[in-house]
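Coming up is one lone chain in structure tokens, specifically the form predicted on its own.
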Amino acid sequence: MKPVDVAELDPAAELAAEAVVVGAGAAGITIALELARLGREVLLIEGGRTAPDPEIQALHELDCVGYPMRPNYLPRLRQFGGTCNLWAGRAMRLAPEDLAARPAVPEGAWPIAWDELEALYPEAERILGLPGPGAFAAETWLGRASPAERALLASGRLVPTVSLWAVRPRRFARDFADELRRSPRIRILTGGQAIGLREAAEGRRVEAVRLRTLEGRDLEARGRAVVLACGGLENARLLLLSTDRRPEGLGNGSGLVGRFFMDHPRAVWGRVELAPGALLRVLRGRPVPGGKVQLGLAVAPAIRAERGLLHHYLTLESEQSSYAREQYDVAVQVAKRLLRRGHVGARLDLRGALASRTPDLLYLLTPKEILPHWAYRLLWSVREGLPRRPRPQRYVLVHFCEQPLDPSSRVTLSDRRDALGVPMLRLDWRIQPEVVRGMEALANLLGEELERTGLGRLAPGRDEPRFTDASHHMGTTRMGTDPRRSVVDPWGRVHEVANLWLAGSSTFPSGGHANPTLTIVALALRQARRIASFSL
């Protein structure tokens, strides 16, 4: 059915369904569609509207007291379709070792078998429109690698990672609009902000989702099952705000709600000079049928285990001259703010953009991610057709980092209140020394392989790395089998509440190396089928 804005809602309308899903991003829309396909009635609630609304977006403002996040709270978009409305589209699979307890992450084991997750990935990949079967196998692309790339990997000390992009990034609100409208089992409400959950008098069940509008109207939505799919920060916030019967918040008997916050810190750190003629055909990225691919480099699992290293990877991106890079970065900063002005509203800060001349966001805006597929394919073809000049080639190292489990890296409720009158979030993001140690180990290993093969040399980063967040908010409501060490069970159901489920990367027990969107969609399918199997 067509989305109904809360401002247009009949005051007498009943907000009830078999399943109430709060949050209409990748996880929420996937769950709603799958539940409807399985015959369940769904009420899908999104706090944002179908178009950007600066006042609503401002509700995502938070107090950052730890390592700083990017400004203007752009990493979370409160709009129908969620943050995928801004997503660049990089998709990755977790690796088997990411789900296991490892020396660097001893408490990070997932309560899900690798085989189960692997079986879900192909369907999730089709939902995201990614290149077809086998595209995540590194062997598929190593046949196209250059002699230099094969030489770098020959010793087995470095292993390839695979990133894929669809022809265009999946926009869930746009691309699934027809199916959502056609479904007689899905009702959609926009503009209603979830401010907490009301627990039944007898406990152990959520009776209603409490909603509020910026105009001060209060509503409630009731469902036999309630699913929170609001992201890695807001899922935790809603539990902490639900104190009617539990002063510590719903699902927080173990005191873990909000703890173990993780992202994938990223940094441009170190440079490589390749010998003339050392071509990069898959490490720089290339168009392929159905999308784009890029291989990265990671330390081999056996070496990571031996040295207790986190699962980082890096990519090689072309280095401009210092002047070009400086001007490029200023243009990027301004363009990002102008293009997203509808999302940041009055917080557009061009003065700050012009003052920022660091390459921190280069990794987000390489040509393969910002150009339309046809334009990138044309650019790539022209570049490949140009005569090769016999001169060294320079690249920067863009590091994508896993984080260890740290209970002090967390979100709590702030003393400040937002426009709805409810406490804002307070984020204390910690970046641990192990993150930097893993970066150094990976860069040094790359340097050794370059020297061994005679392909070039490494100039490691001289200063402390300057990290930026990746909008991958994970771990604040981690899953597990033991209620003393986790918030939700292996299916995402809150241990203490029979009909409350959490979806998305807030449930990840550890972050692994991969962008989370593909895994979020895979787990959403799994969770929807589990919920539908109950007598709602």
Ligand SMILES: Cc1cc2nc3c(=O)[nH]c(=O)nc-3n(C[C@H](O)[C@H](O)[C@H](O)COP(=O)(O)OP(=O)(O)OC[C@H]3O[C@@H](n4cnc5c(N)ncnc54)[C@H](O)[C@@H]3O)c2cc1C
Given for the second form:
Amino acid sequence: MKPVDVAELDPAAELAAEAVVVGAGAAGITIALELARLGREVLLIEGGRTAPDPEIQALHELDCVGYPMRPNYLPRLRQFGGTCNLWAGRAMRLAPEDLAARPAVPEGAWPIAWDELEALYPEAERILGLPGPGAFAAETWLGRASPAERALLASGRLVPTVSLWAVRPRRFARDFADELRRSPRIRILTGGQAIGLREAAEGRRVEAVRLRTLEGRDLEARGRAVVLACGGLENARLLLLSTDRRPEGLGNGSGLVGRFFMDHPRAVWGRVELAPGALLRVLRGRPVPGGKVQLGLAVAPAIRAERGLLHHYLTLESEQSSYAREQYDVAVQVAKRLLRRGHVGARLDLRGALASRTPDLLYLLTPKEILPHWAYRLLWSVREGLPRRPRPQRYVLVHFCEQPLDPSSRVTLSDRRDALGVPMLRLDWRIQPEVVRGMEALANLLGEELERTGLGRLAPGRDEPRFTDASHHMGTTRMGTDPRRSVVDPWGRVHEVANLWLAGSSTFPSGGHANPTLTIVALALRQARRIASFSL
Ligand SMILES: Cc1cc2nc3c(=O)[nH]c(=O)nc-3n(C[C@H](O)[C@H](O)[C@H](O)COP(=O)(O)OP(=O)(O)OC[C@H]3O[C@@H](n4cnc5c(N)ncnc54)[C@H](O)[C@@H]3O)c2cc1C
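Mind pulling up the form predicted in complex with the named molecule next to the form predicted on its own we just looked at?
Let's see the whole complex now, leading with the same chain.
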């Protein structure tokens, strides 16, 4: 059914359904659609509206006291469709070893078997519109690798990672609008801000989701099952805010809600110079039928296990010239103007002032985004076929890092309050020395392999790496089998509350190497099927 905004809601309307899903991002929309397909009635409640709204977006502001987050940047979006309204669309599968307890993350085991997750990935990949079957197998692309790339991987000490992009990143609100509207089982409410959960008098059940509007109107929504799909930070906040019967917050008997916050810190650190004639074909992003692929490099699992290293990977990207900063700034100004005028903004589904406040979105304005896919592929193959004078190729190393489990990296409630009168989140993000140690190990190994093969040389990063967050908010309501060491069970159900489910990367018990959204969607399908299997 068509979304109804809370401002237009009939005051007599009853907000109730078999399942109430709060948060209409990748996780919430996937769950709502799957539950409806399985015959369940769903009320999907979203705090944002169908267009950006600065006042509502401000409800996502954080009190950052730890490692700083990027300034002037939107790490999440409070809008119908969630953060996937602006995500970059890089999809990666976790590796089997990411689910295991490893020396670098001894408490990081996932309570899910690899086979089960692997079986869900193809469905999640179709939802994200990614290139077709087999595209996540590195062998598919290694057949197209250059001799230099094959030589680099020949010893097996470095292994490839695979990233895929759809032709256009999936925008859940736009791309599933028809399906959501057509479903007679889904009701959608926008502009309804969840501010906590009311626990039933007998305990162990959520009776209602408390909602508030910016105008100060309070409402309640009742579901026999309640799913919070509000993103990796907000899920924890809602539990911490639900203190009616438990001062520590709902589901927080273990004291772990908000702890173990992880992102994938990212840094440009180190350079390589490849010998003349040593070409990169698959280690640089390239268009393929149905999207784009890029291989990265990671330390082989056996070496990581032996040396207790985290699972990082790096990609090789064109080196920016010494004018880069200046050119970047000019380009940002141009991009801002274009976004404001709505040309590129409409094309990217980003309208209005919010988008123009986010200069880092510039990286979306690439030929891949602007050209039709066939033209982009043609451009690429023409460029690749052009005769080139053999000369050294320079690349920077872009590191994408896993984090160890650190209980002091966490979110708590702040003393400051938002426009709804509700405590904001205080984020204390820590980046541990093991992260840098893993980067050094990976870069050193690459340097050794370049030297061994005579393909080039590595100039290591000189100063301490300067990290940016990757907007991957993980770990704050971790999953596990032991209620003393986790917040939700292996299906995402809160240990202490029979009808409360959490969806999204807040439930990841360790971060692994992969960008999270593909796994979020895979787990959302799994969770919806589990919820539907109960008599609601
Ligand atoms: C610029 C950018 C680029 C990114 N690129 C990638 C990438 O390439 N690959 C990748 O895997 N990931 C990427 N990410 C991360 C990715 O966007 C997230 O992993 C994904 O969107 C999370 O989906 P979700 O449904 O769990 O949460 P969200 O998309 O954040 O959805 C949560 C929803 O809940 C709503 N909500 C929150 N609180 C409340 C409340 N109290 N009441 C009611 N509603 C509420 C929000 O409005 C939102 O609609 C990127 C993020 C950013 C910002």
